[in-house]
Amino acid sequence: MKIKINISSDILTKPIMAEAILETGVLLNISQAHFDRSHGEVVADVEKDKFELMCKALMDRGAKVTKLDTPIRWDENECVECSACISVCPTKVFALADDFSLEVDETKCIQCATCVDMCPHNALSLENNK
């Protein structure tokens, strides 16, 4: 399952993710990370049956953990198949079929919202982010 870990500036320099992994023995597969001086944000996969354990370990260290269980929403009626989403998606959620229609594989979505920002017709949306 995909999760988003938000790390505030007051704990940004602490190795909370490493500590949580060592404490729980639960591995995280990090698919996206963004850090600046104000906060950190990590999108990662964790085994579904280990989520509660990892969530508690991270929250005990001051992080906020959110389940990302709602993938990208594609409004086929609004989409003009301009392909803008294809070039910006880091996980290749979007592709063109042989007939040049847009194919969407929501299972690959890491909910980064890059495609939402790029779509000129607002055919893409995320419930949790935008």
The other form holds:
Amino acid sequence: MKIKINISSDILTKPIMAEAILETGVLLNISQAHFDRSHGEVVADVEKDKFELMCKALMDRGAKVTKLDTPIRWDENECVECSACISVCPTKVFALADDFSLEVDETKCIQCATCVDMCPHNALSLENNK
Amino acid sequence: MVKKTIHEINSRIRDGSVSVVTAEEMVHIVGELGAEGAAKEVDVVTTGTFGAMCSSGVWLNFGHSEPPIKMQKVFLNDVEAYTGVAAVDAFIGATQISETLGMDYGGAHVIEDLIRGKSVNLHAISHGTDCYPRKVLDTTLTLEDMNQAIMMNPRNAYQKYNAATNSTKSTIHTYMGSLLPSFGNVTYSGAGVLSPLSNDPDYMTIGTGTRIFLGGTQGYITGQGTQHSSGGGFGTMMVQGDLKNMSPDYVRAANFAGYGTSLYLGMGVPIPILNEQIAQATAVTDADITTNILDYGVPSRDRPAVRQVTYAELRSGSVEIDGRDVPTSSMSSFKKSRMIASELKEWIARGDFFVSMPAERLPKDVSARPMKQTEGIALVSDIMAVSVVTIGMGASIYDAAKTIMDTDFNHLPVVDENECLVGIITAWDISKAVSQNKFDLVEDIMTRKVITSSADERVAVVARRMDQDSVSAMPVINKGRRVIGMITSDDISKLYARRS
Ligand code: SF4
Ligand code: SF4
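Same protein, the form predicted together with the partner chain this time rather than the form predicted on its own?
Let's see the whole complex now, leading with the same chain.
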């Protein structure tokens, strides 16, 4: 399952993710990371039954952890199958089939919301976003 | 030599013996039989395109109210329509945005709502005359209630269009969609192999009076589109059709984040195959149509071309830029373009649609000119202040405060020992530091991310950057980051005030 880890500026330089991985022995597969002076945001995959363990280890070190369990919602009635969303999605959720129909594999979605702005027909939405 | 007439083709449509194929199918037929064989075999080739067509709108006639009104301004669901003609006629344009909802709702949405049978609120005002005494009018109308609702689009169905990318370091929002930083993606528009005008680029059969598929019903080409630029392969057409018969499958409102609203419209032009030249032209493929990828990061009319591409490359899903594979997205729908070409093909095969010869062909070899500007284009160097006071990063806050008091400048660019810009400090930054009882050095409280401009930039471009970044002054720097001037929002307002 996908989780989002928010790291505030005061602990930004500490290796909290490495520590949490070492302490729990649970693997994190990082799919997106963004850091600037004010905060850090990491999206990662973790095995479902290990989530609680990892979550606790990270929270103990001051990070905020949110489950990303509602991926992108695609409204087929609004979609005109233009393919605008394809080139902006970082994880290749969208693809065109041989007959130019849009295929959506929402399990890959990391909820970055880039496609929500891109879609000219308001066919894409995120629960926590729009 | 094959020679057919429109009349012959139409009698075959009437008796059901017509041979009609889509422009995609025609590629293979010409490949197999050659142009002459294909011209014998095929009577009509259908094309189709479905994409954003901003230059679209509808003429509405509302009928007269009691007592009557000569509308001076009219709003449909809060979107203004143009009514500078007779009393109760108005043109609702696709990109006009709502007075209350802004970019979320526009003329395109009014048009789609009308087609979907929804009622829209009409609000009109007038100064009142002896013959039209009413001054205000409010009512709700559906498409049914209008006398006429005639779609009339000044410029549709570009022959081909430039592809777009972005060289800058941040995402930009354009009518070509979101363009990711550092050439992160490429977007394009147009149906390539199915594109109406690309299948008859010499306009042998296309012009005023050509009957077409428009928004799911029959429409007509009324002539060349505005900005028609056939010389460079950017022909366009002006079209007309009855909105009352259109279908929401082919007329869809769109929102481009940060740009506004537009109308996605489906259109298809039938090309009667009168001879082998026409047959040959309709064999055009995606690989034969080239366009440029332009850098939309450059805010100019003359956007530089990053490279040339074919529609085949664009359609493949990625193109190479500087040795990197960059993903591509179509903004128009190829699937819908195909549906349109097939539907038009069916209409013709069924005997419901007849081809026509234009009264006049679209003009060839003309080019659209850029605007003549009589005011000249103001550059930052024309209006920037050249006497600038800077302050060293090691100076104290007290020094900075004193400099501001002595010089009357509100913004002090902060420089390092080499006189290069490293930050900016304002009177407000100083007050804030003092109020928090902080008496550090300038470098501790300065803003490090300075929004700057260069002397040769256009004022209009810099004004927009000031707006977006909510700053009221910018240091003007040279290539070596030395401060050579200062430009403020006051300077800019004065410039425009002088002109108006
Ligand atoms: S951008 Fe929107 S309309 Fe276009 S294919 Fe994606 S979901 Fe559909
Ligand atoms: S939010 Fe959209 S762009 Fe982002 S990962 Fe999900 S599908 Fe892709």
